[in-house]
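Take a look at this single chain, the form predicted on its own, given in structure tokens.
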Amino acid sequence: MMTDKVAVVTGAASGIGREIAKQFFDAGAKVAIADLNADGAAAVAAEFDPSGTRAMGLAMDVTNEAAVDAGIEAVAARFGGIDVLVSNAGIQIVAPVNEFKFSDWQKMLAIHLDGAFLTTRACLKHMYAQGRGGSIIYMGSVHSKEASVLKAPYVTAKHGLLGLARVVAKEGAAHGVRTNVICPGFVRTPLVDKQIPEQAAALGISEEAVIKTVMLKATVDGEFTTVDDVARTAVFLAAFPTNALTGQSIIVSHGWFME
């Protein structure tokens, strides 16, 4: 299905990037594993591939021009171009708007909207001049249709994905490039972990409330999102054969928001 594609997921190192890569990998892509933390994307590469054959480490800052560049070279010099980005990166910070520092606001909206519009452009370069099309796939969010409180600059880049996909999408039709949005509920990593305590101090409610009543509350079977989940969205995205399917959000979230 994706035999000898050639795939850069960015933060790959862990969660929900490291299961798409490691999925890449085992249906027979080329992946590169793209992470700020360079030993972790390391180590995840030699875990997937030992021989170093199909899988690659790259220590990648997505909010960097120049690294974003010359990594986006180097994984097509290694591997004989790109045919697969999936832009995964993302960090996250909860905080009312009017106590919101203007300095994690542009953290924020840097990895996510810079850190896609950087890897895109660098990938389109490859894949408009190979001439046999490509899939990228934005990691967007349930907060890419719908908002919650303490998540301003979160619910703002995840919205502004569906835009970046969209004008993409009509872009590249005319070079074989898809582009489409995974978006996920609340899937249940470390990032996910880190906001849970956070949103019982903010919100004054337990760590068990803000699992239930928050996180879980709209789902139809109160289950979190798992990697395999969205990792096997992402297979099917990057497979998917024609312009059929381009330019969509697709909602993998146990029922949370239906459309």
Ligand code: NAD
Contents of the next structure:
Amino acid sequence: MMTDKVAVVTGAASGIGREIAKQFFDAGAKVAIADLNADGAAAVAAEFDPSGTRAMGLAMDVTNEAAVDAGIEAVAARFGGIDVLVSNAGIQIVAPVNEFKFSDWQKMLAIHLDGAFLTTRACLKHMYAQGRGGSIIYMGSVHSKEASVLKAPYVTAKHGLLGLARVVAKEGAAHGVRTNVICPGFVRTPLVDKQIPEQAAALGISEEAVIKTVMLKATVDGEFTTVDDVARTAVFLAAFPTNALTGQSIIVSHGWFME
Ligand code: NAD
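Now that the form predicted on its own has been shown, please provide the structure of the form predicted together with this ligand.
Let us now look at the entire complex, which starts with that chain.
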């Protein structure tokens, strides 16, 4: 389904990005596992493909312009262009707005928004020049659509990705470049595991109560979304062949948020 497509997945040493990279690889793609955690990225690549033919680890801080440009060039040179970008790298920092440190706000926006912009720009250069189109997928969140307490920069950044995706959908159409946003509900990854005790402390409730009454309360079945749920959606969007699906956002959240 993705045979010989070249895909870059950021934040792919862990969690959602790792599973997306795996499912792309299993669908036949050549995959670059880009991550700030260089050793983790290399280990994931070696696990997928010990021969190194179709998977490569890539040390990349998505907030660093030079590192992003050099990293994307290296992937294009090694695998022959870029067909798919999944801008997925992300972190979470929680605090009430009135106590939020400016440096933490800036860090959040840099990773989620600067990272999406820089990787998009670097990949578009190749996608436009190649003349074979492309698919860009942004990792949004239910927080692209809905707000939660303690998450001001995260909610702001995830809403912002919808705007970026829509502009790139319009600009990229003439080149066959499509962009879409996946909006997952809570997925048990290191990012969420870290938040459970933090939210429990901030809200003065138990960790179990955070899961039941904060994270999963509004789902239709009380279930976490899984990395598999999200990765299947990414494969679908990456392989979708026309501009019919562009500028869209797909919510994968066990019904937490419906629109
Ligand atoms: P994770 O912590 O398991 O993985 C995130 C990866 O991003 C890590 O490998 C980390 O090293 C990498 N990373 C962090 N900063 C980076 C940087 N500057 N440059 C490159 N890589 C960097 O997290 P996850 O839960 O898999 O989250 C992945 C994405 O999914 C994030 O954008 C997150 O906001 C989004 N998301 C997660 C959930 C969830 O519930 N887990 C829900 C909705 C959206």
